[in-house]
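Just one chain follows, in the form predicted on its own, and it is written as structure tokens.
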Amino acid sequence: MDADTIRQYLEFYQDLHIETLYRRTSVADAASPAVKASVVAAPPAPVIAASESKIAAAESKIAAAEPKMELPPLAPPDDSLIKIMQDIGDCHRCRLSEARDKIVFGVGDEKAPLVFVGEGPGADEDAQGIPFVGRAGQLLTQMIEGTSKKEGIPLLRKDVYICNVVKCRPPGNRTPEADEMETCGQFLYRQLSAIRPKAICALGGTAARAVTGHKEGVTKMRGKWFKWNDIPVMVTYHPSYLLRPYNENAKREAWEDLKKVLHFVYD
């Protein structure tokens, strides 16, 4: 059998898949220079070549023939605030709506930029249907008020956008579920593009995972500058850990951590 024919019957077998082939020689047949010399003759690598070259043109013909598939954007291209919210309606689209009040969407200036993004409503929010309004939400706008003013920087929390990763509240305030999250992510992601603020500050770890996709805890996080979608995040605590009495310095860290991103906002 010539090195051709070999060729021939080695891309059949590489076209099954069939990758290893043995034959049966007698230790005589080994070690004959004819065994020997058809070894040689049909090395693999010109095998392996061609198969691949009839593969590639075998997928770009079913390329060429199958129409594109275009897939639909996460955001439309002229979304609102309004229109998120008339898509949310009176959500059910998980657990976390069977013991809430109120949706809680977001609040503040629709052009703002600045977005502040939470975990999830408590109580006060629940019952109010706005973020952030509780003892944590007056502790965020007093930072947000407060550091703005000994910087020099005319802010109020109305001139922000504030919202959460998840819009209803989870029973006794625990942590959102993966699942959950999941869910309303895509409001949350709506709106961030609805938005496109020059910064995000993500409060706490749980926002922080949401919005950069990182795992770290919010000790390593925070201070730090990440992206979601080229736009700059921030991330320091929720300011539900600064109400702490032994979070003196979360406390100061978190104050830095919002001047960083006030300046890089507003200057």
Contents of the next structure:
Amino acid sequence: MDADTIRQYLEFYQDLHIETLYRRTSVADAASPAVKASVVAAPPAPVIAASESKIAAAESKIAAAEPKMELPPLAPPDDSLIKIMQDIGDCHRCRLSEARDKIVFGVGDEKAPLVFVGEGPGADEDAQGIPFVGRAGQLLTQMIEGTSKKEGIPLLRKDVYICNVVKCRPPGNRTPEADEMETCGQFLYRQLSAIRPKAICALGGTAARAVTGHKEGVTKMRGKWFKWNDIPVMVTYHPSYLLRPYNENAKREAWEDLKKVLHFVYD
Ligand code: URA
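Please give the corresponding structure for the form predicted in complex with uracil (URA), as opposed to the form predicted on its own shown earlier.
What follows is the entire complex, opening with the chain shown before.
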């Protein structure tokens, strides 16, 4: 196995939050069929149309399976992205501030009808102060612009708004802790309230949980519509998950999810 393949495996396990690997046999063998199967396992059939009733049906189906977390109240009606940024200031409200370089607030059109929400900045985003500019970001840009073009929708990355649940990079790209998400989540909710998009696309499990309040895994939630304070939310895979090996199914599904949300917003 070459070095690049080994690196891909390690990144793949890092995404699964497996921090310790024991080398009993070869690294290839360590990716057991069970792990592979759980990664490529086909999720349940998606809900197709974006009508109110379908959104409600999808949400109530999930709600029946999982209790919902409490979401904080909406921000004041005169809120704006500038005010939110000023309120964040040189934030030291949580431990994520200790190791960060730049706060990654968000980027795009303040009046965007579509907002993408990721988990938190990675190394490239931390260095540049802009969300989704690393490898996963480049894939996201390609997905947005490539899918729109194919679907006949004139849309560029600059026309949407992109932000994260937490605005500072979690050390080692770990998943943000509940208290960090709670502290920073108030700013995400204010951003969403200030923009009031026609739809939100939650990228990956962390964003899905933060925006919908549901605790189910992303494979159960993807392709379905939820609501954030009356705004439809589509859940799909995080682009960094799609960059890992063995995720061909997930890629196809993510493209389907994206098509749904794009047609809902721009048709
Ligand atoms: N992953 C995220 O969730 N957000 C970014 O901004 C970059 C990578």
